[in-house]
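The data below hold one chain only, encoded as structure tokens and taken in the form predicted on its own.
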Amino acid sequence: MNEEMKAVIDAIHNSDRVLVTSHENPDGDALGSTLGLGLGLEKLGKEVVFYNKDGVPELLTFLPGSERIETSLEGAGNFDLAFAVDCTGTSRAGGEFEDFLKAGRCRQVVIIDHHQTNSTSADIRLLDSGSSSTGEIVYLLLKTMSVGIDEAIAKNLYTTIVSDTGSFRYSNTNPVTFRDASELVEHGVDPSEISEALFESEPLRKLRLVALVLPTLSVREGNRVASVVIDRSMFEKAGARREDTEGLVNIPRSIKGVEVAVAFREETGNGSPYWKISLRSKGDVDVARIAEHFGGGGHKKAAGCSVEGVLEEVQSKVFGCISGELK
């Protein structure tokens, strides 16, 4: 057992009331890790509150315990321990959580994460960039603490793996990933049920959004770079939600010969236009380095950032940076 794992276990043993959260706009790894960890802590007799600023996307409401996710910390009281899972820093959980911490409402804060870029904004950090998902780290933690893995915990943790490996298709899939997935299936997970929930249960509005996004598909750098754009007008026309953009970067990523895929999603904040950038890599390009250039981060093969400005300016900056990495 390494020092970081021991520090987390000690913190858990010395706590009674625990808050578990994850990054805003949560995906399968974020919510599956939140719920899997929290349900495991309850088996240890802890009082657990589950929180996410943006709540549960419709696609992930099948996760056991998802109905317990709170979207506000108002009246939540104080906590002995807070976990921010699948977060490169506590700020990724949103402003309300940051204010909560600054007010001294949590005695200790732990980050559990598998991204290669991570801030020091926590008392304890349990990190492993070699893990396929944050859920894999949570699973190891629970096993190390001899927590009995029931079907509900197993479903949540299996979902983290399937989500972040793209059903075991991405380069972050490794022997440990398959061993963990196999063990979780032995604990009652039905792989076909999870796959159907994640990949074959899209709301109609998302398909309408895809129809509007496809005409924006463009390629450059000798077809080595491809991108799509999702602007606010598309959301209105399709009746779509922000959560419906999850995975749209895989449209340009799926093109043969493409090494870097980009999705530009329009956002507004403080009256200034800005764009959320999702980056994916199939080649040797480290997209985390590109994201870091703009204040973001992530993995070598999957990363993200935000850039202020009108679309043409933002694209010029991002494509310029990608071009430099390709060379």
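Between two forms, the rigid core is defined as the largest C-alpha subset superposing within 1.5 Å. Numbering follows the first chain given and starts at 1. Only a predicted model underlies this, so the values are computations on that prediction, with no experimental measurement involved. What changes on going to the form predicted together with a further copy of the same chain:
- Think of the chain as two rigid blocks: between the two forms, the small block swings through 21° with respect to the big one.
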Given for the second form:
There are 2 protein chains.
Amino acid sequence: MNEEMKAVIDAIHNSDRVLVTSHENPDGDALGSTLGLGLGLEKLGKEVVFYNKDGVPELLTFLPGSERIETSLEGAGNFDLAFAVDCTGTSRAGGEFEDFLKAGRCRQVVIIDHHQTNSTSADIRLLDSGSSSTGEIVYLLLKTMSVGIDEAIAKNLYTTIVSDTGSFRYSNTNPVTFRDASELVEHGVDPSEISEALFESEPLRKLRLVALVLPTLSVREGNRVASVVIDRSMFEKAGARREDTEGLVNIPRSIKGVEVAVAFREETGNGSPYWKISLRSKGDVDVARIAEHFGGGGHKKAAGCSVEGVLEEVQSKVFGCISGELK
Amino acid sequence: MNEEMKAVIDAIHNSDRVLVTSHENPDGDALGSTLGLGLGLEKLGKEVVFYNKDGVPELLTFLPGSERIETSLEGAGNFDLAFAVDCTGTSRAGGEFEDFLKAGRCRQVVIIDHHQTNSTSADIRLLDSGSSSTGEIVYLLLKTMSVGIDEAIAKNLYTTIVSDTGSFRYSNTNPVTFRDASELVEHGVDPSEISEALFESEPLRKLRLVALVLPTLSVREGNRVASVVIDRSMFEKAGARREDTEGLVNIPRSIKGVEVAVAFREETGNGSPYWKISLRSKGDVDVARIAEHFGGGGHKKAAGCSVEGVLEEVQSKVFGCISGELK
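Let me have the form predicted together with a further copy of the same chain next, following on from the form predicted on its own.
First the chain shown before, then all remaining chains and molecules of the complex.
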């Protein structure tokens, strides 16, 4: 057991009231880690309050305990300990939580995270960037404390893994990921039930949007670059929401031989139109370099940026830059 | 070790020349099991010939050793032992293999399979319907024989699991599935590499087909039933092949609240037009009952049938039958 793990366990033993939160716009790892940890702490006799500034997105309401997530800290009282899980810093949990900490309402703050982070905004930081999800770190913590993993905890933690690995498809998937999944399924998780909830519960409007986006699919550079366009008229026609564009860049990415996939999404800020650009790499091209060229950023395999202008100009600039990066 | 496992190991020890084959139109489990087993037997000093009547589909050419799969048994000589893997009976490997057996060219025949099967068409049958893939049974056999699992074997066996579980999403996914996956990744498999080869290598023509199919998406019965249509004009327009329709029924299936998903695909037999119908259930409806009503069959969650007639009539019959099955 490392120093940080030991410190977290000591902090838990010395606490009665515990607050658990995660980053804004929570995903499966954020909420699954919040609930898995909090339900585990309750088994140790702690009084737990679950909080997320933005609440639970419709897609994740199947998570056991999700109905207990509060969206306000008003009247929450004081806490011996607060956890900010899947957060690179306490500020990721939002302004209300930051103010709460500043007001001295939590005696100690712990961050549990698998992102590479430099934040020093907590008393203890339990970090493992080799972990596929924050949920796996939470699972190790609960096991180390001999918490009995019940079905509700297992479902939450299994969801963190499936969410953050894209169902065991991303490069963060490793032998420990599979070992943890195996154990969690033994604790009563039905993998097909979680997969169905996460991947086979699309709103009809999203499919309507995809139907409008697909005809814009185009390829260039001998199929090495593929792209789609999502403009405002499509949104209106499909009755779609912003969240429905999530993952649309995977359409051009799915084509054989494509090295760089791009999605152009029309936005309006204060008057001037601009395009939000999602970039994905399947080969050796570092798309973060392309995004940085336009003032954006990200990782080698996934990055994004915004560019002002009409579509043709924007595409010409972006495709020109990509062309220069292809070997 | 059970009786059958012992019998298979004895048969291997008593053999020098071994033929390994699998079912026609092979999928990832069929070819991955063939190659994983054959490469393992080579490590035991056996002379192995790999055979599949239909050869290797383009999608699976990434499998290590796939270039060694023969599509003819002409001049193959005689064998001490033949394996038919992922086969419910030896006939599943095709007529040439059946004739080969009848001619007494293989001293002993072993079936390894995870389907529920009643065939008695082999000397030894190593069956486990609780196994997510045939590859997992092969893996257990190789481990039991202390074969050193190298990266090539591991990639083939990992592919069998990912193929047959839909990347750990189907209900056959169990704790052993994950434990095997964990070990195979420790033997050098890169999960993202296999996933990319299997799921992110679509031909452009397939995406063009999807673009034509999506506008046909329709829902009924208060979103509980959703369907798509693939007619011949779409095929021609997209330059698509029959294999490109694989999985299109998952489009209506992916919608939230849908209990029965249907894909209608236009076919022409000898003159009279008919429709091939794929049915998927996400809820409690047994779609095999619906398929059987039209002379087809399948499982509770996935079934199919063919119905003659013009689309409107066919849809009216099929939707009528589905309506009767909805609770």
